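First, one chain by itself: the form predicted on its own, in structure tokens.
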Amino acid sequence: MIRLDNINKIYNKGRKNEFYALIDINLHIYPGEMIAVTGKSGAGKSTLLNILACMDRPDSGIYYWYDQPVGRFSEKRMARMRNEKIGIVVQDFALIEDFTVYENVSLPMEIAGRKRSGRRDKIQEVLHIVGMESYANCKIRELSGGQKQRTAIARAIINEPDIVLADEPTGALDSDNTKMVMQLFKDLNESGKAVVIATHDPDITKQCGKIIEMEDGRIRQHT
């Protein structure tokens, strides 16, 4: 599904504070895999996820999406991929606080141009999956951290993406909500989706089938 060949990412290129965030990254991601990306702060985990999410482009190397080089995609096609093919979940939720749960989850469908008549049933189905159906009309600012993250997961999967990328998705959650969120990721994975989680938490790492350990922008271990 995804192949990275010798990916490099350099920040402040050509300046005194030039920094190699990713160095010669080679990686395959297949449908149905659940992958933990681990390493200390600054190891390159978030940069790797940003590249995978098509939110940033590498400075060299080739990113293949189903054998197609992403570097040749237009910005419009990249935006469509982020909205329809890639689900993204982040630690701070990235929800619109004054919108309701329903409105936040519906946004990717609106951007994709889905017909309004077909949205409601799909949104209700996804909210049921994440246990948020009774909160559909609540404003985001009224929710707990765990409820916000479940809403963010619903938004990430509403367009049925091929892969879900999560950057420290449980970092702001207590243990009970962490277990609930991880169960959602496991359920998504069992449905056939690839799930990639960047995390510092060894308990989460143990729950993933593949572990990628990063250090100083490189993949040091791949198990």
Second form
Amino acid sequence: MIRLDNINKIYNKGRKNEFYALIDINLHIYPGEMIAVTGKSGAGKSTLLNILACMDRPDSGIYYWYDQPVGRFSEKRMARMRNEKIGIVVQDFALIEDFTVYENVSLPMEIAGRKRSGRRDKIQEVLHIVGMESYANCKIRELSGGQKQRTAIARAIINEPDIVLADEPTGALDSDNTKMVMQLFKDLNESGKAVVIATHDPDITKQCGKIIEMEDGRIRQHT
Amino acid sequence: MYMRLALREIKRSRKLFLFLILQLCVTFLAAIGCASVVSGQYWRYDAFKSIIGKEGWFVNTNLGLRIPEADAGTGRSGREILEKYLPDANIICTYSIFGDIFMDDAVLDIDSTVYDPELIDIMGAETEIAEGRWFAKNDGREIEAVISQNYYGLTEGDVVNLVAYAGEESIPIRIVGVLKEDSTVIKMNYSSDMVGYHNFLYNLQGDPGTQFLILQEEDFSRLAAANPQLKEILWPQGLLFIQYPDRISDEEKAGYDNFIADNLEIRLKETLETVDQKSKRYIKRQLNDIVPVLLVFCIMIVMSTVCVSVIEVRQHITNLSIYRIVGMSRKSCFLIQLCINIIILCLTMAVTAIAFIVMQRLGKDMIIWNTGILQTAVCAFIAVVWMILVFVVQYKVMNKHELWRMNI
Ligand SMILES: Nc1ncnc2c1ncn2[C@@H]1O[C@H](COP(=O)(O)OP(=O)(O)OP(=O)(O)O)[C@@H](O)[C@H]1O
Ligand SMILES: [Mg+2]
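For the form predicted together with the partner chain instead of the form predicted on its own, what are the coordinates?
Whole complex next, starting from this chain.
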């Protein structure tokens, strides 16, 4: 599904503080895989996920999405990728604080141009999956961390993406909520979506089928 | 959708936006004021342009004229004598009346002045009427007059009588309008900076003890057919503009100049060219006093609104980058920001318009704010400059790479 060929990412290229964040990354991701990306802080996990998420472009190397080079995609096409094919979950939730749960989850569908009437059932369905249906009309700022992250996951899967990318999704959660969120990821994975989780947490790493260990911008180990 | 999201952002940081709108509003009002002063001065100058924009002389005849044949008994008005000696010149002036104004049987202590039509027209656009109307086309048998606020209680519709010193017949004068207290009339107005168009305008408020009666020369010449005395009792006094014809030979000109130098007993005399130049200089000085201050003021506020808008964009850049995560392109995010700016501008215009109307209602008499093409143009210019400036700055801020990453 995804293939990375010799991907390099250099921050502040050409300046004094030039920094090689990713060096010669080669990687395959297949449909239905559950992958953990681990490594020390600063190893390049987030950088890798940003590139996978079409949030950022590599400086060299080729990112293939079903054999199509993403490097050729326009900004607009990249945006549509994020909207339709890739679900993104991050540590600090990235939810609009003064929108309700419903409005937040609805946002990707609005951007995709779905009609209001067509949205409702789907939103109810994903809110049911993450167990947030009774909070639909709550503002985000009234929720707990676990509830926020479940809302974020609902939003990530609302447009039925092929892959969900999660950067430290449990970093801000306690152990009970961590368990609940991990269960959601496992359920998603079982329903056929690929899941990639960047994490420090060895417990989470253990629950993934494939582990990518990173160090100083390189993949050290692949298991 | 962009509009909706933009509106929500505005609602979210409404305090900041309120501040921004107020700042911009002040800028607009200052600009409108500035433009009003400019256009107001220019407009007054422009009104006199047809009089002073020619070759000839301005003569201040406040003490009256002493010209050949001026002694009584010639049966001629002063104007006709001038026209006889300056046959090709065009004369525009104010007149005093050889006669008294009576109300019932009492003589009024009133400053009555008769104006040539050109001056009546200029004054008509300048003065403000409290009751009744300004002069209109009159072909009746009555002489019309406009009076200032007066302690005789004379008002619209009242009739006073004019009796010439040399006659007994009383000529009715109907008052058609009453001036506002602070009206501006045409009358010599001495100032240190002589002589420009501003010296011809006189605000009644500066002289509250005096009452003015304004009459038009037209009425006198129309009725003079039946009553020749009417023309003879008018005598040029006050402002006298002698316009030379466009094509005047040097010889003729020298003759005219000599006549004026030798025969008019004059307190103040200036060529029209000098008056025009001094008028222009006067406008320029007025503008030099006020425009730079207002300009700096406007620039400073615009700058500060630009700074505020940077703070503002920082406040919702988080949300913009969330929109990007869920599938908007960066361009769309900029578009939301653009919508925000446009809404702000529209709100500002609405607030400015309201503030403008309120101020006009409250401070009717002292208001220098006016609407007009110049004002609109200046505001539009500021709006465009602001839009561009703010968007460029915001674009720079928003283009910072780190703001668009997943972990924000
Ligand atoms: N915008 C940027 N400009 C310059 N350097 C950056 C930028 N973003 C990240 N880096 C650097 O790149 C390196 C990798 O960053 P990255 O965020 O990918 O690490 P990480 O593995 O996710 O770390 P963590 O576990 O702390 O999240 C770090 O050393 C970081 O300082
Ligand atoms: Mg990271």
